[in-house]
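One chain comes next, on its own, written out as structure tokens in the form predicted alone.
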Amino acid sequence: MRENLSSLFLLDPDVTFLNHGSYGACPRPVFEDYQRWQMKLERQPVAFLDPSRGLTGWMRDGRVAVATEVGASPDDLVGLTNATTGLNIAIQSLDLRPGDEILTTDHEYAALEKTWAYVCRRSGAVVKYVSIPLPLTTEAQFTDALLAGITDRTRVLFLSHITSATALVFPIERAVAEARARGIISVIDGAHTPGHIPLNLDALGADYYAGNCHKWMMAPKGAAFLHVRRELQASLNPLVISHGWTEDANKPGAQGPFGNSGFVDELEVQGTRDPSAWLAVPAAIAFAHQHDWKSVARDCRALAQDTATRVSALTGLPGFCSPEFCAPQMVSMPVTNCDPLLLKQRLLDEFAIEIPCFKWQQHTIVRVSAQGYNTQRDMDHLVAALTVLLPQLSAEG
């Protein structure tokens, strides 16, 4: 049995924290590195924030560290605050026309559904949703359903790599390749992917891919990246025009004012902001390597899957997929129909369990995350609490 790693984190010991998937949790040594960067910033903010002094090199160090982990070139990604920001940059840069179609699934993240609604309102494009058959048990089941939704008006394929509500790993490789072959732009929401499942962005070949580092990479909050295929980088429009922009920034191969490509400078040099979370990403990656996190993650996967099996036995409800399509450390568990907000509140108030509970389509879902600080005792506590609460809340509903 592995060592309890909870002492390496800063989480409240009085709370059973089973919600790593929402915002992550930063290990103590990584948070200390984050604070070291913040202190360096406060001691000499002018020197720190001047891109022509140290900041450009420090930001690149983060890009190099992340690129090595995700199978990409450091020149093809930029450090941002969250995946939603990166996806907004990509989506709002697309040249969409009335009647153009964005093909996606019925499992996407609500914030990005709103982004597409906003863009479609301005452009006249439309979103087409494909219902993915459940339970998901084969790659062909996913890809064939998706490709059947392509029409001669499809311009964009938008997919989550790991879904937020249902915690599925979508097998996106064949769909992305088919999109490229048909001249369809691929935009991938990888918010939950870095540090969670193996990732090789160059091999995947998606046009745009955004991922968070503050979730499963365990960096401080506010660290993410946007990866863009090199031939498309000049087509991006930053959401904010600041010192990193030049009139030539949208020309292929253009240099930015601070020695990077125009793509990097115009998106990373955005005026006054604290980049410390991004600068601490190398420390988060080093922490994971030092503590053999691949082994830790395997234990966490077993813990999450076992808990899902126990909850399924309790409720009599099957899961959304076979194990190979489930996010390794995060499982969305259908439970008896009840008010999810009330269930969430009572789990916190009566059992000190922090866990997301929500409605997705006709399902009431409890989504459990297992990270290195979690133990079998935590999962036993959750199952015991659900054993008490679900009959009560179902009867009230």
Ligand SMILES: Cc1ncc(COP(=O)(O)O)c(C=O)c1O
Second form
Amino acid sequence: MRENLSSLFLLDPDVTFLNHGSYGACPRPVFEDYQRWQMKLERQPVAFLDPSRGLTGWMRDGRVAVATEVGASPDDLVGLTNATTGLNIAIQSLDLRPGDEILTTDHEYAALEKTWAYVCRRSGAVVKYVSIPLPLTTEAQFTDALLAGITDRTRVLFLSHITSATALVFPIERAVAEARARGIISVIDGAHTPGHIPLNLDALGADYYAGNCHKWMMAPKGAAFLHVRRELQASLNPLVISHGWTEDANKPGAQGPFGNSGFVDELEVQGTRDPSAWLAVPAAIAFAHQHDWKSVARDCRALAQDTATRVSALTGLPGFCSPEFCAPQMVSMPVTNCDPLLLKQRLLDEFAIEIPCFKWQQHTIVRVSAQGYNTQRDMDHLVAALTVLLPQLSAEG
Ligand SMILES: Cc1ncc(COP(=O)(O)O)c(C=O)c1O
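Form predicted alone already given; the form predicted together with this ligand follows:
All chains and molecules follow, beginning with the one already shown.
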């Protein structure tokens, strides 16, 4: 049995924390590294933040560490504060025209649906939603549904790699390859993937891929990356123009003013900010290796799957997918129809359980995350609480 890892985290011991998926949780040694960077910054802000001094090299250290984990070159990704920012840079750089179609699924994250609505309003492009049949049990079921949605107006394919509401791992490989073969741009929302599922971004070949380091890589909040296929890097429009931008920024192979490619300099140098979360990413990666997180994650997967099986037995409702399409450490469990906000509040107030409960389409969902600090006892507590609350709330609803 592995060591109890909860003492390595800063979470409130009075709360059963089953929501790693929303914002992650940072282990103490990683958080201390983050604070060490902040102290260093505050000791000599000018020396620290001047991109022509140490910062450029430290930012690169983060890129090198992340690139190794996600199967990419450090020159093809930039460190940002969150996946939303990375995806906005990609999406708002696209040259969309009236009638262009963005092909996506009915499982996407609401904030990014808004980003698409925004660019569509400005460009006259339209979003086409494909319904992915559930339960998801085969790759073909996913890819065939998507490919059937392609028309001669399809310009962009937008997919979550792990979905937020349903916690599915979408088997995106064939869809991305098909998009490439047909000249369709692929934009992938990998907010939940780094540190969660194996990634090889070079092999995947998506045009734009954004991932968070603050969720499953356990970095401090505010650490993420945007990976862009090299040929497209010069065509990006940063959301903020600052010292990192040059007149030549949109020329392929352009150099930035701080010794990086134009792509890296224009996206990483964007006015005064605290880059400490990104600078602590190497410590987060080292922490995971040091504590053999692959085997921790295997245990967590078993815990999450077992909990889902127990909740399914309790409610009589099947899950959304077969195990291979389930996010390893996060399962969305359909439960008896009830008011999800009330369920969430009562789980917190009466059982001190922090867990997301929400509606998605016609389903009421409880999404359980299992991370190294969770134990069988946490899951038993959740199942016991649901055993009490679900019959009460569904009777009221
Ligand atoms: C699928 C998906 N995309 C994007 C995001 C946004 O992540 P962030 O707020 O870190 O940008 C989330 C957050 O949970 C998500 O689940």
